[in-house]
Amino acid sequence: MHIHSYEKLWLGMALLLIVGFIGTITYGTVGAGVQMVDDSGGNVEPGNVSEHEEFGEPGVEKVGENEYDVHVVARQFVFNPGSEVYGAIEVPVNSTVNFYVTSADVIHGFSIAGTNANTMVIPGEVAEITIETEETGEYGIVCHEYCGEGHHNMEGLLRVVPEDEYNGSTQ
């Protein structure tokens, strides 16, 4: 196969690119010791999360020193808690946070505006993140995945504050 002698030199440079790229989300993944969301949040059967041990009352729990689980359900249009009816999700600064979101009828997003805390939350799983507060402040939560004809009022809100304005309630 005959093939010029400039692009062998730029089929050599696309190939490390593309290893270059493979190597930096190694590296975040290994180094910088970002996960995915994966399987390991389990499964919730969207009928019943009304009666589920964890997200029937879902909200913020202490589970440590510095730790905290938060359970959210989504649903048509709001998210428990997090939308104004349900109140802020609170969590004090300086802590490592565990999100356990599911969904109770279709598939929603859940994004910590302008952060990289985002995740779908789709029926039947459970969507497990964690994160850590290093400041405190307001974000906005959004659904991000289209739900029906009230997408667009899905919103809510996650306060972290300092340590000893914590109470260790949602509000």
Partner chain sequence: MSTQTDQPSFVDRYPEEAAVVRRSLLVAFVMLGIGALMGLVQALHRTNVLRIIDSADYYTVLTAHGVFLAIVFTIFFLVGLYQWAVTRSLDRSPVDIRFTHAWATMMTVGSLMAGAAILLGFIDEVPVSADVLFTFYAPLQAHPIFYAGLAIFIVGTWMAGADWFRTWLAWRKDNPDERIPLQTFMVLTTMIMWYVATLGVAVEVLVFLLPWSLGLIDSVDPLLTRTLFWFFGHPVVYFWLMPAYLLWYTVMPKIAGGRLFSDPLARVVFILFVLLSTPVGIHHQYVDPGIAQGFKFIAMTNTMFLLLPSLLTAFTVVASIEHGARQRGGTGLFGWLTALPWRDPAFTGMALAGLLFAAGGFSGMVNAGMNINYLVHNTLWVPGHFHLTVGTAVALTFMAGTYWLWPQLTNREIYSRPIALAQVVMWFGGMALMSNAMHVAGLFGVPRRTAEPQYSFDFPALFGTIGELRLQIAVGGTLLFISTVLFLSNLAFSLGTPKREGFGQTIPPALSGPEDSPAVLDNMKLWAAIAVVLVVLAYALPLGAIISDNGLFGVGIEPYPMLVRPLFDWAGATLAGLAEVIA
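Each form is matched to the other, and the largest set of C-alpha atoms that superpose within 1.5 Å is called the rigid core. Keep in mind that what you see is a predicted model, and the values were worked out from it rather than measured. Positions refer to the first chain, counted from 1. What changes on going to the form predicted alone:
Core-aligned CA deviation for N153 between these two forms: less than 2 Å. Relative to the superposed rigid core, P162 undergoes a CA displacement smaller than 2 Å between these two forms.
Please supply the corresponding structure for the form predicted alone (the preceding block corresponds to the form predicted together with the partner chain).
The following holds one chain only.
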């Protein structure tokens, strides 16, 4: 059986594309360090978030040398803490910040502009995200999942301040 040279060329190119796609997917899941959202953060009863040990009074807590945990509750249409209503999240520069985010009502998004923090916030689940604060500044927090008619106003602020200016609270 004779195969025309153009057919061989197109078959070779198609095979090369398939191998390239598989390589790209493999690199994206293994090589780039991308982590998928899972339920390792635990579960919270959405209706009783305000009674939960960590989410009853969400905020910033120092848990180690230059390490902080931040518990955030997303509600239509605010982040607690983080939004203008509850105050900005403030952490010192050169620290590791672990965010634990849950929702009390509907699906929200939680993304901190200029960082690797970007996750979906599902009622009843706790999303975990870790960032390293390497420079001072203000970083916007946005909800990137449509959560209702006030979604476009759902924003917050992460303030990274010099260590000598950090006072350990939300602002």
